[in-house]
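One chain is shown next in structure tokens, namely the form predicted on its own.
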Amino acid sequence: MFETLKKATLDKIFVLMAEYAADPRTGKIDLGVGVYKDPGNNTPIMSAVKKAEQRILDGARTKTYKGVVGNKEFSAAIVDLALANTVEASRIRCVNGAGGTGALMILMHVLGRARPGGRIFISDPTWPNHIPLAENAGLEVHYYPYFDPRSRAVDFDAMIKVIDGLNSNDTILLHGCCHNPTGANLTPAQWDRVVESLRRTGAFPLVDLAYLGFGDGIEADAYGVRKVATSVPECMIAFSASKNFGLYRERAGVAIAIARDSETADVVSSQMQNIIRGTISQTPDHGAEVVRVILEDKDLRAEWEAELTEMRERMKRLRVKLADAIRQRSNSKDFDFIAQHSGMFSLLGLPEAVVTKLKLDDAIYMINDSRINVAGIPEDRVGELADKLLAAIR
């Protein structure tokens, strides 16, 4: 049976997070992976959460089914916390996903059974785990310029020119915020203009809301979403909970369809559900109920947005700090951009030559493509970081 298969390629991430473990030197930075990390390097467990499980454990009296709809309760909250009723409920249907992850792969199944073999454009570049959902799901993948190397910034001229040209049957695949990998994100202003764009073209958008929160905060990070989910007929959101909440491996996500009217929602959440049974039969629940139990808690919800800030602020600080750095070795603003994007990754714009150097030579993790997670940053240690990215650069 299995002399027909060939190895597969494995994802790049786990490779190396392979290579880092298996990696003896003391004084290793993991800067690869996209997981938060604390000033110890570790990746913690919020402590909002921590109360939430024990409310769970001494509550919990079975461990039935919740339905192929997931928990319905965290659903909601999801929903009033990503579009804060801005969207008419009788529209919005919902299923739990196996995390975002799984929240992208039932909405692109449902995209792919309504516009067989349909083209999803997605930004150039984009997280890479959005290419193998789209071709799983019977999408042909196309790009949209995003990223201009050269400026480090959004080359929006080149993305809005490719936005405008689109049709009716196509699909177009929006990071909400905090662009993964480079960390780089449209203004309010060009978030408008995609919108005006897609109401006249017709073009069906899908966004991933995979960071919320890590940003500039839940409402500025939720502009963009809102801004497309009441200003187009129907669209679709994938929300996950890995990165915000920090239960990346409790699988926490929710598959959001926003239809033209009640009746074709119905529609669209029955093909959400028979995704559902025909793959999993049913979503993952405890991180669902962990989220919910804080989001619809007064207290619990303000201690999680008040850990969520220090997250966000730690990271915000460590960019500074780096470029600031940088510049004072360098007497150069090329890498200026790092203190300017947002979220959890910048992209460095090194060669990969260069980052194999780093790896090999200084012990320093990064994705191939020069992705650096900021959260890994060693606080106390980013004058020497700086040091050895501008030897490794000359």
Second form
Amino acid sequence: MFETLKKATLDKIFVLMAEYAADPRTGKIDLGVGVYKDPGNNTPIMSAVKKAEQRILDGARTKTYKGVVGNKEFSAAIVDLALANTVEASRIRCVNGAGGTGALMILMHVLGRARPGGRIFISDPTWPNHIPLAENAGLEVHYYPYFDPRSRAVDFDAMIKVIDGLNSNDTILLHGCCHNPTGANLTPAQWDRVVESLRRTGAFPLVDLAYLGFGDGIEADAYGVRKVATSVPECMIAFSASKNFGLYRERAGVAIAIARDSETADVVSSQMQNIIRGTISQTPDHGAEVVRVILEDKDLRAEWEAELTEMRERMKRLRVKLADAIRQRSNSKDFDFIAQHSGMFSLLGLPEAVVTKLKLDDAIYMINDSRINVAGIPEDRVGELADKLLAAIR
Ligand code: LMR
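Output the structure of the form predicted in complex with (2S)-2-hydroxybutanedioic acid (LMR); the preceding block shows the form predicted on its own.
Time for the whole complex; same chain goes first.
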């Protein structure tokens, strides 16, 4: 039976994570997988999460099913966080997803059912998992240009040209904030222009919101998703609590559908539930419940927001330190973009041979397209990292 199978391609991010774990060299540097790291190179459990978990443990009386839509209060709290009452509740339906990826999986399948073989336009470059997620749902993947490799900024003219040419049968996948992998993000004025185009063409937006709060704060990071949700008749949002709550392995996410009216929203909800039941039946609840407890409690919420701010500020500081160190050593502003980008990632624009050399010779790990996770920059070794980067590209 198995002889008919060919070896499948594994996601390069997790292949690299395993390679890093297996590397015995001391002093290795992990700029690979997108997980937050504290100064001790640990991915910590947030203190608000620990407290919520303790409360859940103390109060738990059952492990019975929640139902196919999952933890409704968690979904409601996330809608509130992401959209802040900007959209009429009767048009919104949610189901929990197994993480942001699970939410994307559900929403992509809804798209695949609504428009079998339909075109979905994804940013070039993008998070590698967007592509199999879309293909597995039977969608036809197309790209819109996003990044200018020379300036390391958004190539907005090229992007908007393609977006302006979409039609009402097309879907566009937008990164809500903290673009992965580039770190280059749309300004509010550029979001406005994108939305103006979507209103004109009728193209359907799906927003991937995996890093809310990691860029410039919750409100600033939510600008784009709120602009989209309040401007077009229908859209979908995939929310992830993996990064901003540090709940990676707990798989907490929400698939949000906004329809033109309540009746249509009910139909979409039935489709989302049908997809969950026919794939994983129910979604995991632990992470969802942790987030619900935090967001519904004034003190825990304030504690979480303070921790989120600390993580964001640390990533910003690391960006500035690395950009400064490279500028001082090279006497050029070529890497200043690292400090101008926001979120967890920056695409350095290094050739793959340089990325491989850094891994083999210096035990510095980054994704082969030269994406770095800025949270992995060791604050006490920034100078050494800058030296090694510059030596590798010379
Ligand atoms: C990443 O891009 O590294 C993270 O989002 C982890 C993942 O699931 O790929």
